[in-house]
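The form predicted alone is given below as one chain in structure tokens.
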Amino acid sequence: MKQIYAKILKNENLGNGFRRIGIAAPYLAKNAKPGQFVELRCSGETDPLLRRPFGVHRVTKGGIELLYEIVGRGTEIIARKKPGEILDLIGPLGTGFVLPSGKPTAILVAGGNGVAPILFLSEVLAKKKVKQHVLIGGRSKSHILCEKDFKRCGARVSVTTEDGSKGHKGLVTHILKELLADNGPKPAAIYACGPTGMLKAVANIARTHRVSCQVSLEEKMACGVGVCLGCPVKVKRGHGLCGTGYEYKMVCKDGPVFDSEEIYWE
């Protein structure tokens, strides 16, 4: 981890409030792992005071890309930044995904903004020749992101929307259930990022079918290094699976990626 001052290469509008910013950051390009994140300072002023966390979306030649949605003052300021300006960020932070060994199959589940770290993972798995099935879910067609990017990774892609405006109508977990109910060979692992409700459902499905599952939790992370204690998550005490109580870990320092069986889902 280090503090980096990086030049903005692009800050493109993807529509419907989503944007993708590319920065020149050789250190991050070399050291970031799928599932890790950076903490970005929004402006040179004290308002907003806190940095904002963003999962590494892609690694490019000599830099990284971040995918974000304009949802408040911080991201509004970031959206106005132009190529050539300098960003102050810290990273890479957190614990990333554990990659499968060999050349197995994997299912990647992304809900809404959860596609951000999942695309980076997909690109790395593609280089390892891992066969992938990517499930993307959103409220409507406008919330489905990166479908073409996943297909360029050679992944089979299934899309679900709650209103039926694109792909299958329903929840992304419905497709996951159907895939695992098939009598074919089970995937070596499931990787998921998205809303907590979706992650809990994915974890339950994975447990039912005895498939290893890793989840990337979405939390507000002020410091990014576990000092402020602002992003606690309940985990099973001692990672025991028999329900002997719980303790807390920090999403920023101990995660954001966890084994789904470690989380004390409520």
The other form holds:
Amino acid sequence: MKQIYAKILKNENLGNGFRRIGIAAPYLAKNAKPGQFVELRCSGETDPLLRRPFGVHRVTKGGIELLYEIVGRGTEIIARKKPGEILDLIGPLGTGFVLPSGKPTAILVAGGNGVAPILFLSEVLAKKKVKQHVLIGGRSKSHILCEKDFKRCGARVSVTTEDGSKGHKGLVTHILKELLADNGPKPAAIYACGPTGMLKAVANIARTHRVSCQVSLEEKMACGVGVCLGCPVKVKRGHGLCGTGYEYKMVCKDGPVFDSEEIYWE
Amino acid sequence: MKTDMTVKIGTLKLKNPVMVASGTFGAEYRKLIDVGSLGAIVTKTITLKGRAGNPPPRVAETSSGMLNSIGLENRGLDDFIRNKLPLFPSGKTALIVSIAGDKETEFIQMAEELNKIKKVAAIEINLSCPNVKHGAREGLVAQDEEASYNIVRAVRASTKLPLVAKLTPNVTDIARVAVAVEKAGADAVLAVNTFAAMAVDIDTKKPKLGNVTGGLSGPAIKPIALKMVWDIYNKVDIPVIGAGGIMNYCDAAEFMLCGASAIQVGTATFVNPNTACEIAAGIGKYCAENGVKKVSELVGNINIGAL
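Since the structure above is the form predicted alone, I would like to see how the form predicted together with its partner chain looks, so please show that one next.
Below is the entire complex, every chain and molecule, led by the chain shown above.
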């Protein structure tokens, strides 16, 4: 991990509050692994104060891209930044996805802005010639992102929207259930990023079908490096300090990617 | 002209007046900054036995500030000595260990153990722990002069290490508590810990912290913390260590002019890990530009004119 001052190459509008920012950062391009994130400082001012974590969305030649949704004042400030401006960021942080060995099939599940780290994963899996089936879910048509990018990676893509405005109507987990219920060869792994409810449902399905599953979690963070202990997630541990079957791990340092079986889902 | 940056906190001599505050610094930062340029590192508060900490969310952002309610998560004294302490460099940067407990006996046991470890330069007593009286919790120890006095005195009797007493700002008159810990034998008083605070998400109507309330830190609290340091400085003879929203060398110089012999950087490290190192360099430059030969000349050197 390093603290880097990197030049913005582009900051494009993907519509409906989603944007993609590209920065020149050879160090990150070389060292970032799918599932890892960076902590970005919104401005030199004290308000908003804390850095914002973003999963690495894609590695480009000599840099990285981040996909983000404008959800508050921090992301509003980032959205106004112009190419040529300098960004202060720390990364790569956290653990990444554990990639499957060999050339099996992987199912990638992305809900809403959860596509951000999943695309980077897809691009790396494509290079490893892993067969991929990507399931993208969102509230409506405008929340479905990166469909073309995944197809470019050679992935089979299924889209679901809650309102039926694009793809199948319903939840992305419905498709996942159907896929695994098929009597065909089982996928080697499921990788998922999205809202907690979706991740919990994906974890349940994975358990039912005995497929290994990794989930990328989100939590409010301060330091991003494991110092402040501000971003806990409950994990199963019999000998935990709580004495109640769980203990805390930190999303920033121990995660953000966890084996779904490790999480103490509530 | 090169300024003498050393400061003395009781018997503890620091290479410069800049420390990183408890709970905001860990060995992880070795990868990002030059730890050796700091005056001191204060480690995250440990308790005798491990504590699980509070449920999430544990942090929330407010205007120019940050709320936290970590709940003293730590794995206990033994784990700290075995697994955490070796990760910190032993050198000219002093290592100060922050301790807390529910009972006097826990403080004593920790102080005795730490007293044996050469690498430990001083003990910081985190008095912002529950004040257990007659089996019932009555606020924080640091909100009670007598309870604060008793804990500091007990620790004083069990170690030769310099003692820093960390006070809560959530009191009517912080100087009275400072006087109490001075009488009890503290070598320095540290002001301030976080301000009790909360925030609510109006859409979900839920508190932004899992513990409902927490402590506010960051630049939002700086002017209040500064005034508390000034109040304490005027009432005690032991060194005061200033903390609360320090973001840059200007803030640090303000605290020193109001009576702080040294300062701690906390929340600012999350914003920019290099903040404390930049402040150490910045104070040096400020002194050089203002013809200050010894950094300690700044302490209490506020110009309030004729009174």
